[in-house]
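Listed next as structure tokens is one chain, alone, in the form predicted alone.
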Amino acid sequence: MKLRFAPSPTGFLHVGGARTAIFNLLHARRHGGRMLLRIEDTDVERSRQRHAEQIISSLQWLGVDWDEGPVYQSDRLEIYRERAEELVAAGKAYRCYCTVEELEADRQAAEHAGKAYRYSGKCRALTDTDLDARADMQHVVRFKVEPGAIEFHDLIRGDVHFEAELIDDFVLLRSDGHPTYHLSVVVDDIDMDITTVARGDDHLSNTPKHILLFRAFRAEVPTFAHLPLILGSDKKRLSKRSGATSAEEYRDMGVLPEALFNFLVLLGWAPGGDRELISCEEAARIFDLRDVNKSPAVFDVEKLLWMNGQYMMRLSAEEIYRRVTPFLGENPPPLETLRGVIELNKSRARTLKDLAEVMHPFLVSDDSLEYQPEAVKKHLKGDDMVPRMRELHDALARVEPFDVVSTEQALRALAESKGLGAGKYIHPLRLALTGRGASPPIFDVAVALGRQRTLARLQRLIDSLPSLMASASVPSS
């Protein structure tokens, strides 16, 4: 068995390109078969190679690792050239001259009488002498469709059934020389020996005339599988409307290649039960391309942020730091600065951004930290303000060892002996050390930064409480 993924570099690699791909590994695998990764890039006006780097690029990130390829389609024009003339000997195919005027009024003239525009295939008929008086002008190979029924059976849909009279004689070879994807696409199949055609739905209406090309060259036809569209939470089709459609894009912001894998995975199939978190070794073990929904999957963003999480969650401190590093600016501090920090926040981000974002705080010098204005006006009140987060930062110098449950019995002892709320320090308390009025259990965070750290920041919220309290217009009592 060989499968192939086969993108057009016209652009990032699309989620919907990325499932198709993860499925045509994920049966090739189980099956003990080979993926071909096959660039088609015959689009002149539209394929980059920058693009085609990207797709690589963003494939490798992924985990979709391929056996053969990448095979660039540009590099075999000459042999897509020789198999349409070996068509056009062969009677199967033609050379047509009607020039874009001739088919556009065809075209006006069909939409004017109320019928599907069909090309009349007058150029099948010219003769031997027609053809010499025409030597040396631009024209364009079609395939010469025969009436009949096209039946295949397709391992997602089933058995479908197609009539050749509906179908139009197709382009092969355009003026310019270069392949339509039809020819392009069945010529690569056969000589690269692929069984099975995994790829989108909307190629559905694209098979019937690979299949004449497969029997017109006299080759065996594929096994066929159409996966289904993907849809956003609007149910419509996933664009830029319904959020990132890019592999890059999610990479960018901070979601685990594994975690957008897995999620990929179960976007039309499931491994059984309940199960929502898989390996692509444990995928590779069970997965089979009959067992995808026919309908279309939806892609739900906060799905995957969950699964990213849970996929954060479960990484060594180790591990994360080597991911979320791209995330913390130039010159990062080293792991062993931040292993606690990490190890604070991991559960409380699902994305490595977001990660980045809540160690923030931590990252920043004890001098330049900022208050949140709704935070410092919501917390700094009272006009024993000074004198209580003194007292507080006296108790927490005092603490040995410096450690969660130590430093929360020193604060709620000072709150009991004040006849105060532990809210009175635990809130300012908060402000001090992160510059907001949400974060990780506190005493978790004073112990992540350290003592010295911990009353260094104290110490400046003390010493800027006179103008924090003004500016946010805080009453003195």
Contents of the next structure:
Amino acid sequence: MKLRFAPSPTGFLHVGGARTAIFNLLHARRHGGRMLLRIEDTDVERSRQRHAEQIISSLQWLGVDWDEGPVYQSDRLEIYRERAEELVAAGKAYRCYCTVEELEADRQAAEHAGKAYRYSGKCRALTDTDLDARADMQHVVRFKVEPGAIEFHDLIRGDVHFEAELIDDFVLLRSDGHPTYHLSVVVDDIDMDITTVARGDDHLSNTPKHILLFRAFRAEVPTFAHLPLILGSDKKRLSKRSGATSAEEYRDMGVLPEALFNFLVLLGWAPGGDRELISCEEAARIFDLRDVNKSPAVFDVEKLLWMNGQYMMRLSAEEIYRRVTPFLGENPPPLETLRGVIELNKSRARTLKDLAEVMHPFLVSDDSLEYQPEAVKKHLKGDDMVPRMRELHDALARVEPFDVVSTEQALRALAESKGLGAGKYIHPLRLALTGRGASPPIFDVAVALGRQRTLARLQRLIDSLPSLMASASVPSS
Ligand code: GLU
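Having displayed the form predicted alone, please output the structure of the form predicted together with ligand GLU.
What follows is the whole complex; the chain from before opens it.
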């Protein structure tokens, strides 16, 4: 058994494409087959080498490890021309000299008559003399579609039936000598011994043409599996409107590759029971294209983020550190400085980027923390600010041990003794330690920072109170 993933390098790796790649990989692994990566770059206008490279690196990042390739179709142009010529020589294809203008006129005539446009088939009738006379003229090569039924068994959709009558004599070779997708895909699937073609539903209407071509080349027709569409949460075809659509965007958002892999595996397939978390290795033992759902799958970003949180929670601090450092900017501090904050937040953050965000106060030095103006305005109020913060500083300097329970008890006892609500201490403490109005539980933050840094940050806030409060009382324009 041999499968292939055959992206056209016209953009980033779309999540739908990523799922197609994953399903191909899993089916190949499950059945002890092989998987080929083929870059379908014969459309010179739209294909870019950089997109091919991006797609390849996204696949590697996702953990899709193909066995053969990448093969580039642009390296095989000569082969497609030869194969088209073979079909012409065998009378199964013919040269068509109709000009773009003629075809357009036919199209418009059909439109006026309210009929669906079809190629007239005019050039089928050219005699050898006609052809000789046109020998130097620009032309395309068209496939001669003969009437008859085209039936196949799709692994996902079951029995599919098409009538060749409804299919136009489609173009195989363009006038510039480049193959159309139909020709190159079939020639390659034959030459590369592909036994199973799993691709998006959007290709279903191409499949009867391909089957005619396989037959014309006297090659065995592979087994097909057309994967259901992926819809956005708005139940429309997944598009930019409903959020990120490329694997790269999710990587940059701080989604783990194994989480995205798991999430994509479940778009149209389920391991059974209520099970949601499954590794690539496990899925490769039980996945089968035959079990893929016919109906469209919904891409629920919230579920992906939940799943990513599940994966992050299970990683060690070392592993999280390794993965989060790209999000920490230049010169990230060493693991030991961050271990506490990682442990504290890894089960709270849904993405590596979120985690990097809450780690921010831990990355800056005690004297370069910036205070958010809105939080300053909201929480630094009252004439007693300075003594209130001094009392808190002293209480935290004395408390033993410096852990979450004791620090919280010390703060609450202090508030009570002064007849104040605990919030009068907690919010300024949060501002002192994180510079922000919101953070993970503040006693956890204090403990992760340690007594020394907690006190240093509190002292710095006390020292800055006069100027901070003065600036906050200036009415904003
Ligand atoms: N290159 C085609 C695409 O990106 C896929 C072709 C195929 O799988 O047959 O849509």
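No experiment lies behind these values; they were computed from the predicted model shown. Numbering follows the first chain given and starts at 1.
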Between these two forms, with the chain as two rigid parts, do Pro373 and Met313 end up in the same one? no
